[in-house]
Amino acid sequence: MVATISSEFRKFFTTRLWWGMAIGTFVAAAAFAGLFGALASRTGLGDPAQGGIPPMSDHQIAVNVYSSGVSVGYLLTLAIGVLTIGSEYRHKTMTSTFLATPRRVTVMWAKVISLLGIGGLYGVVFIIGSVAVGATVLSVRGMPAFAGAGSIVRTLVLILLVLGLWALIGLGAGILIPNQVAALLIAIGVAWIVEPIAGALLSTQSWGAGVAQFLPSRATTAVLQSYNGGGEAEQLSWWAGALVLAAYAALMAGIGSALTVRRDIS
């Protein structure tokens, strides 16, 4: 198992993809943290009942600044998850992978474990970018950068988990949709456009608000305990959000792994 996991890491880090994604993650984290830090206000903005931003404490501001770019970060790790399996099928290397390690279950477990590690690595890159820029902007504006430091540290640690789980969701999507390009477009389109729109529409209905909080993006927001986009919007506790997101990752990666174990490879 150790050798198989090492092989999966080697496959990823011997391509140019890893540092390109790392640069993108760092830039996105820094840009969003700088923007949100520059716009942050204790008094809020507009009427919360009409979708405006309610007043926030210094702690809430810091959490939102440091986690503001996560929506881009998890799209990148989602894409990495898709490419991890999609590139194997596209370049016909899946056959040699299974010949080198005949036990397919071992291969899939290695991919799952390596993706969690890779997602955690990108989480570290994300945290460096967001905290370095966000804390600087908040300090320049005379606002405390680490109010409620214990809770902020928890949020930063959970970013590592979130990015790893989204990579597993991408792994499942890459298996369920054999064409790599189609898998990327569909996975990112659903995560970035379809699912947030569905969540917003559900939130307008009295019965739908409770359902919307269980969608992946809403669960991610809940895990990080960041502002959810509406003064009255329902939001799970951080641990419940983590369980929901983990369930999505387990479902997608589990179904995909089961299919791969049984699927004929040519």
Given for the second form:
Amino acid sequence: MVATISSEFRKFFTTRLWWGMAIGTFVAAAAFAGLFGALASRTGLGDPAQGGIPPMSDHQIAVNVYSSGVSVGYLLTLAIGVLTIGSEYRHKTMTSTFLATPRRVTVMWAKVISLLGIGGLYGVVFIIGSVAVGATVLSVRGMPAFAGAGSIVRTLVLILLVLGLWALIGLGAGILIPNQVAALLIAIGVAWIVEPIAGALLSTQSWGAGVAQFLPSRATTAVLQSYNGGGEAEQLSWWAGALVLAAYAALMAGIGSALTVRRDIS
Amino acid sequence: MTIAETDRPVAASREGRRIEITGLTKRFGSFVAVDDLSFSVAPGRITGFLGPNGAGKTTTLRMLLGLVQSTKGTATIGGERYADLPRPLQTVGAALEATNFHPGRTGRDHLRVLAASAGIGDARVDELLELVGIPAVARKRAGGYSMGMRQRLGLAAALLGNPDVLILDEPANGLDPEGIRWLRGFLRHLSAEGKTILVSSHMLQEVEQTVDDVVIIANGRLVRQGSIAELHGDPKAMVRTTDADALARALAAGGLSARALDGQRLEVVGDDLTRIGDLALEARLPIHELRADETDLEALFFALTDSPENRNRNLEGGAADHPAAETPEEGVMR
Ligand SMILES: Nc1ncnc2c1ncn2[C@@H]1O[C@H](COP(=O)(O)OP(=O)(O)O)[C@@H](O)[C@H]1O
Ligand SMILES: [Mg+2]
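Moving from the form predicted alone, what structure would you give for the form predicted in complex with its partner chain?
Every component of the complex follows; first up is the chain already shown.
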């Protein structure tokens, strides 16, 4: 198992994908933190009930600035998850992978574990980008960058978890849709466009808000306890959000793995 | 440098592993790609696995390696299924398609990825790249490799764990004549180390000079199994003279069995041309032609695999005995 995991890490770091994605993650984290840092204000902006930003404490501002790019960050780790398995099908390296480790369940676990690690690694890149730029911008504007430091650290650690879990969701999507390009388009399309729209539509219904909080993007905001854009919309506690994300990941990767164990590799 | 340098367990002290294929069948929908196939591969020998394109060679090998699930039947290596081998890469080396590389990863890194999962170090990787003759190219991305380089990289991958059993699917495909000659020498070298080699090909002449045994299949069914010598049959000689019957009698008197083909030509069992010539001289019969009659293996292969019941189902629209209802894109190898 350890050997298979190390093989998975080696697989990931021997193509150009990893640093392209690392640059993307860093830039997204830095850009969003810079933007939110520049716009953040204690007094809020407009009417929260109409989609404006409510007044925030210094601590809330810092948390929101540092995690503002997460919705782009998780799209990137989602893509990484898809590509981890998708490129094996596309380039038919699945054959050598399963020849080296014929117990396919072992391969799948190795992918899951290495992806959690890789997601976490991208989390570190993300945090470096967002904190460096966000804290600088806040400081320049004379606002405290680390109000409530302990809880900020907690948020940053949770970012690692969130990015890792999204990578697993991607892995599941990549296994379920064996065509890499289709899997990538569908996964990103759903996570980026379809799911937020569904969330917005659901929130307009009286019964929908309770359901909407279980959508992956809402669960993600719940984990980070950051501003959710919906005024007083219902939100899960952070651990419930993490469990919901983990459940998505487990479901997708579980079904996908079960299929892969039986699938003919040719 | 030889392959034997790395911790090769003394092969002689160990029973070689026999490959056993028993009643192996694979259906893709209603299409029977491999049909109740049984054969075995003796340890320590090179066995050619032959058949025209689409005969089911790759499918059989993929079932043997646990990549494709068989519909029926079993395939074992040393009595074990591939998936049950405790150290697969150290036991069986396989090179299947020549295109199994990520184009953005270097050949060397491809091997290092495999090596990692079997706990093999980088030194062994470099040793093999040296051995197959692509040490420099292997540091470039595999996307730009020629077919020949891919084949060599595939061989290196198969040899990573220094296995005793090698399974090679069409390793000569895409090699130039020089490459094929190199491959022949390479396989003989490996065989001399006691390895069991199963090598598939759709061309008998590619492997004819290399293999000890052959297994010939057509349309997923076994057509012939035996040693290459058996396939050649008994040596024969061909003689042309003025009176074939008279010469046949003279040869028979000398202890040679001969058969007149027509008035002038006869076929003699055995390849002692000197003795045939001497006996003809004693009988005062002129010899117009005298030669050892090599069995034309290529013609035999063609005859075996192209007899009416074995005619390639992939070439005609719906062969008689195969309602090839949904044979997908024939000829286009995946
Ligand atoms: N995954 C598949 N689905 C449907 N048919 C297949 C599949 N794989 C192989 N075949 C068919 O099975 C037959 C045998 O193929 P293959 O084993 O590749 O032959 P060979 O290696 O001897 O050329 C071919 O007719 C091929 O089209
Ligand atoms: Mg083939």
